[in-house]
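Okay, so here's just one chain, in structure tokens, the form predicted on its own.
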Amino acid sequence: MGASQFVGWHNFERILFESDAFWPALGHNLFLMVVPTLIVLPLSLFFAVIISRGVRGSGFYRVCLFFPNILGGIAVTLLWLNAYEPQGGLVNGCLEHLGFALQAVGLTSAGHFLIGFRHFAWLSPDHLYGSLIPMSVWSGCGFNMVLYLAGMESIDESYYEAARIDGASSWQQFRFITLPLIWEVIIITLVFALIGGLKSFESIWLLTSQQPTTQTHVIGTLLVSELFQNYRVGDATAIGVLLFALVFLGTLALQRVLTQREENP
């Protein structure tokens, strides 16, 4: 490939200040870090609390919620890729039939609105990242729920007995006993969410038919495109270093939050 030539910070300067794709890609990663997490973690905690209190059929619910994690990221993406098909996909089909049902009971406006999704392109560039939210919720709740359940089951029952004797409500027990004692687990799930959002690749790569554009790139797909499609090895390497730095600094910041909470409970 020719003799090597030291270029200093030139690759990083080109990526950070000249590239039209890096900052939008980073914005998409931040979206995947924040928006699904704000839904997945509270919902996972809710399911964990309900199951830990011995709701009927808790074993069945555990299996159902954890099942998507058995499939793996690629299988989940392919499953949702078919579900989001504009022609005959499961999502559009369910919305259309629900619309007809609403019209049959007199809710004409709502029914007409849902029928309008008959050929909706969920995976178009304008709607792709919104469509990833249901995927993230479906595939992420079970894993986080299991972590929260493990933390809750390690709490001594005597704490709850003492709280009940003192007249603490269920909400007060959760707020002052459960939540502080599983705080470390919550920080771990936040770290996983941060890393998962930054390293997103296969879902975007597959949902865009392996041809992501500036409007749909994340940092991982941008790195692969630069390396294997544009053959810009220096730029791809710089993106990889920046990705590592972002993951490292983000994890360090969350660990710092945990340390401060332990020092100042």
Contents of the next structure:
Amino acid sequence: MGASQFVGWHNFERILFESDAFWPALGHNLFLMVVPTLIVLPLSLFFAVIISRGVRGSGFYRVCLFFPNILGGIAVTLLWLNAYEPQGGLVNGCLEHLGFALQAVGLTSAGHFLIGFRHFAWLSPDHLYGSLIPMSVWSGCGFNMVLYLAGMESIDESYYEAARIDGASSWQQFRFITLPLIWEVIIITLVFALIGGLKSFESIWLLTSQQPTTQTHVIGTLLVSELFQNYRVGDATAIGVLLFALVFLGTLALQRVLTQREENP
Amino acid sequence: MSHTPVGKSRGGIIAFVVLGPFLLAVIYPMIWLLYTSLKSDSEIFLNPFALPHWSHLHFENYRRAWVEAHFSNYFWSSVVVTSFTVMFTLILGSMAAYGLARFRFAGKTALQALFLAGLMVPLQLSVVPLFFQMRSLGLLNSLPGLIIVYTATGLPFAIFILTAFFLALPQSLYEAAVLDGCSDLRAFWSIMLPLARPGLITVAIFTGLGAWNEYFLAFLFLSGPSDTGLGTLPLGLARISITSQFRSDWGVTFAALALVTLPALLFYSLLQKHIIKGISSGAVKG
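The structure above corresponds to the form predicted on its own; please give the structure of the form predicted in complex with the partner chain next.
Below: every chain and molecule of the assembly, starting with the one above.
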């Protein structure tokens, strides 16, 4: 390293005000924290509600939908990398087949639209973040659903019986019994999803072939490429500290919201 | 079947209609992956959906992934790293958790807070200093180095879970053991540890899964010359599909992915009850 020299806020100034990569990267993290979460959590809750009443095969659904979590982030990302391949990939192939099927039953324009995806480059910088949404739905729903189901199963059945006697509709039962009683579990999944979005690294790193650009970086990939590709240790450390500050403030804010909720439910 | 209440069977139909397509979307890509791994590149490219010809199953994709793409190295490295990580995490984690749960000593609260902080602070914050520390200790590009890091990052979770387990065991059990002449170590090993078995299994499963699938740290600390085949499975998988000469070699890529998926599938089908239960109880107890 040689002798080090104290540079004051210089590294932070460079990252925050001079680098053109930091703010877009933070924006991408925010996107990953908010958009997939808004889709995955309600969808998982919906799935959990549907199979919570002991329908036949509910265990099967649970076990199968959870499997992507066992597979791990790398295998899932690489599976999707191959599925998103413009030619010979699973996604475009499916859309094309579906398009032809729609045309065959007379829905010409809808079919034409789907066939238009024939050579669509899902992972080009313009479309990368949109393409991450189906991926997170695919791999994330099972995990959240299992947590919600666990919450729902711990609710005493007599609450529902009493509500039914009082003539509560299924929506009212959900809104006034299920939802409040699994609220803690929902908060836990929300925290997981937000932290996951803030810490994302692998998916971006691999789907951009380990060469993200300003257009595609997240904080995590920015840190690693500053350290290993540009050898700017000061910048990498500054990014790490900023990330820590964000997580710390986020956790603090969340805790505040949560304790407030507990005080006046 | 006639005994099924109407509401229940209707619920089953709704579940099937809504969840069926999603279930298919989750399962089919994995089946696709498994049978595509037996096709040649041109077969994959011309018709990605078709099943391979039964007379021309390309098992050599697996042989090439295993031998030429160093997949055997990656696989055994992962086995070694995962088993040592689980072993060290269980030994150190259970002893630390037992100490924290059973004894009072100066600095206990601070120690507990420190372990909890390990659970909260994101890994990405610590990687830069950790990298230089590992370099000066000469632990870069070595499996023992990675095992040390995995154990260290896995310990807070293990201690968190196991402390709760040991706290739930009655104090009187320990007192009875000591009255009968057990040493502290003996009481821990022969009485407390067997009773905390469910907790140990949960910790082993999640620590093991974490180490088996971990990429970020492996990428940072085993980033040496890639052609030697030094690395764990996730690292090797990423090298095969993205950086190496196998990049456009679909047969090998799919075979490698299948080689990762199959053990995971086997492991999961054996332990799915434990895993789902572990996740579920964690969520409900908060």
